[in-house]
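Taking the form predicted alone, here's one chain by itself in structure tokens.
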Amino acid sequence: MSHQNDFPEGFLWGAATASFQIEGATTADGRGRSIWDTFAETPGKVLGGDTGDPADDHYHRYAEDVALMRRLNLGAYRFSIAWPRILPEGSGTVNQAGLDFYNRLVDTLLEAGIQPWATLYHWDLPQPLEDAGGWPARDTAYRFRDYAQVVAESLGDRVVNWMTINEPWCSAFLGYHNGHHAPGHHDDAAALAAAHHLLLGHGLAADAIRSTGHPSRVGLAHNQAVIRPHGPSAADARSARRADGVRNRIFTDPLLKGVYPADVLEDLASISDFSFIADKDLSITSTPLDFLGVNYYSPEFVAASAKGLDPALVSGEGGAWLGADPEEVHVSQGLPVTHMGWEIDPTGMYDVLLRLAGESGGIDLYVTENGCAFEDTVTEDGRVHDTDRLDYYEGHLRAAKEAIHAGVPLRGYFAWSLLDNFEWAWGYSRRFGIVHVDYDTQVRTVKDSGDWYSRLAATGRFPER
């Protein structure tokens, strides 16, 4: 093996989590209710009736978890802050006990030599704000700005790296279009308004963070998708363009260019007149980014119609994405899949990074989520031999290395996830962690993938297997 590092000097190695997925303690110390508390308590919404309590009980076990991070040689930890812990009503009175928790977490990370990377919004909107209209309501973007200001004033003397919003596509379209995520609505016009107000909230929050005067770098985590036409036909290419518009460009163009794509506005004209876009909004959404977070898991292939296709390969029902024609479908390529049913194709990672490097004008990129769920078991030797996950990580990190060699300014990588956790509508049935969690005992066990990743993080070189 070469003695040269596979990754550049100073490349940042981290792992990521989200508040609702790991913290538990959903009623502790004045925390208010979120849309995910409500959604999880609604029969039939979450597999097995699972809720966010106790999750990984990270709220009480954070010191143990930071010690694990140090053992894994992590240089950074990406966590999210629970808005309902800070402002139980979504606005108004600040809950100091909630801020105190994140102050303790940040101090513990810094004592361990680990950079705190904070995400302000990973989907747990305070329920009172949803009751007042949620993200489809413009006011929510301004309440988000106020929340960002409170958090940045409290933590900004120690937290430099901020992500405002995690995956606005999920919040807008899974939450308000197909209802798979909280708050579980089915209103396409509302979903488009939510998408815009999430981006508006991002820009307002970025300004609020910077206004504190603390040194800061501000970005957001965007789940850019690789959309490929299933076949060579012009119809499939047209479907791929449409899907790319509502999956990617409806977010990246307002963020990076200060415009909405004309073809997307035309494609969606029957759903919305986009009158929710006010003067100067797009100058706010395109507030300059210090970096862009990239979340990538799996590519997507689309076809104009299921006609002539093997029915076993058609994975999406008609109208599979917002604004889709009823005939348009997602199509499997017959590749190996994770426990989520997501196809494994590291070339998508390379494509995503190259595309965003070109579109974002050379700003720093970080992979802020990448990982996979598999059915893990603790064997008799007390270990978790998750070879499939290890293969996934190595394949995708080799694609990231190729992207760096092609000139992509990729500065770091965060594995998703540090811990097995509450996987949204799948409850506790899907395990993404590089650390196994026994939900009955809360015992943490580092998986083989975690040991491998820790060696990579320590050396910058792919370890022997």
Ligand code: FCB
The other form holds:
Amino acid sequence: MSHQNDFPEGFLWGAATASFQIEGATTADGRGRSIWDTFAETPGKVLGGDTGDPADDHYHRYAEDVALMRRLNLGAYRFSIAWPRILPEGSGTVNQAGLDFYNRLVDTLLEAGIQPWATLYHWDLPQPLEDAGGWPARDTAYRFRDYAQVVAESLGDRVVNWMTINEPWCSAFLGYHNGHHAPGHHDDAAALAAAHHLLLGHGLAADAIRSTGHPSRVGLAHNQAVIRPHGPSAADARSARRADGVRNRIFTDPLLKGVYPADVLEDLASISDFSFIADKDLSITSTPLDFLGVNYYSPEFVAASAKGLDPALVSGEGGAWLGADPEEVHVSQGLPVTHMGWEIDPTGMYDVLLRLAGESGGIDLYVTENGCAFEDTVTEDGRVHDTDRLDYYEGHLRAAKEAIHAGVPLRGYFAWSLLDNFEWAWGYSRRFGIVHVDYDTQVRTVKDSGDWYSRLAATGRFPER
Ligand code: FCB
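Now that we've seen the form predicted alone, could you pull up the form predicted in complex with the named molecule?
Below: every chain and molecule of the assembly, starting with the one above.
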């Protein structure tokens, strides 16, 4: 009797991490400083004063971690490369010891039969480049191209799948608009310039990777937001259009169509004249992608005004996003939330995949991040019974399965995250791993969700629970 699998043959099962969140060893072997070192050392920026050390000490424990991935039946591992390990000053002299680390990691993955999926930029900009203007400065895009070239020449004979930038929205807007992330600035015009230069850097880096002549597939990891109007009014629909513009289309249109959306330029005209867009930039930003990575966690509901709404449902202040009117707000739907306070709604996963499949012209899609934080405890039996996380994964993977049945060319899925890690401004207080990390002893414990995921990865079928 043959069993019908839930996922197609060859579907790629992976897990994801990022350099600053797991590596630790921030001063080892010539690593330079990044904006996250500086930000984390600035009082009040990261919860509990947590810093990038020790994180998961993955820099020293990578072999043990790869062995763990193998036990979890992972077919692929998405990691990021720390630019300040490769070019401590951001440009110029290459630090061979930094390249050596990623070479060892890649070799160890390949020996374990796990595909390395490398992200070039997951937010750890070398501090000297921030001092020279950061992403609002055009030159940073060219320095990113040079860095991409160095890395691709070193690893490109073994790494095929590359993601240039992780979540350009977070880098640009959390970094330069609301200051929640490094470098912690509050300058809307700078945030828009940063967004453009991240896209430009993406396109330049894609060309640099391809210029090495090694077989490659280039994409990026985009956190397309699922924006929904709170109510049926025309005013809420207008807010949803505006939020979608500055959150999604300001990235996807330059990437996929080589244009900026006219309504977005108009909505943001009082903030920027977009004179940072030079001739030919849009042909660089829209250099063809081999695949698109989609990071999804939770949908966002918006309303034109908080007036008349239950105050318990209104999250944060008016003027909720860059360019929002002073009255426009985010609204919660009263659904269950994770430890991040993010509402759990797998229909958002389905919607984002359908939409991006439609907009990206048939290229392969991968979920490059999806997962959740919950307050885990290691119980007396030495295990972590994270039923809430397991439910989250099952719900979202069932939505992914439905999307595939609806025709979405979804080829793989990466759980965020392999390990509990440094969750940016939340420090170590938020645990996203399918593997628990004890930060005092560095002991790793596979959670129930990790066990479940490993069985799914082995069979392509939802395991019995
Ligand atoms: C994403 C980031 C990732 C992680 C998850 C929870 O925005 O790319 O590093 O922090 O959120």
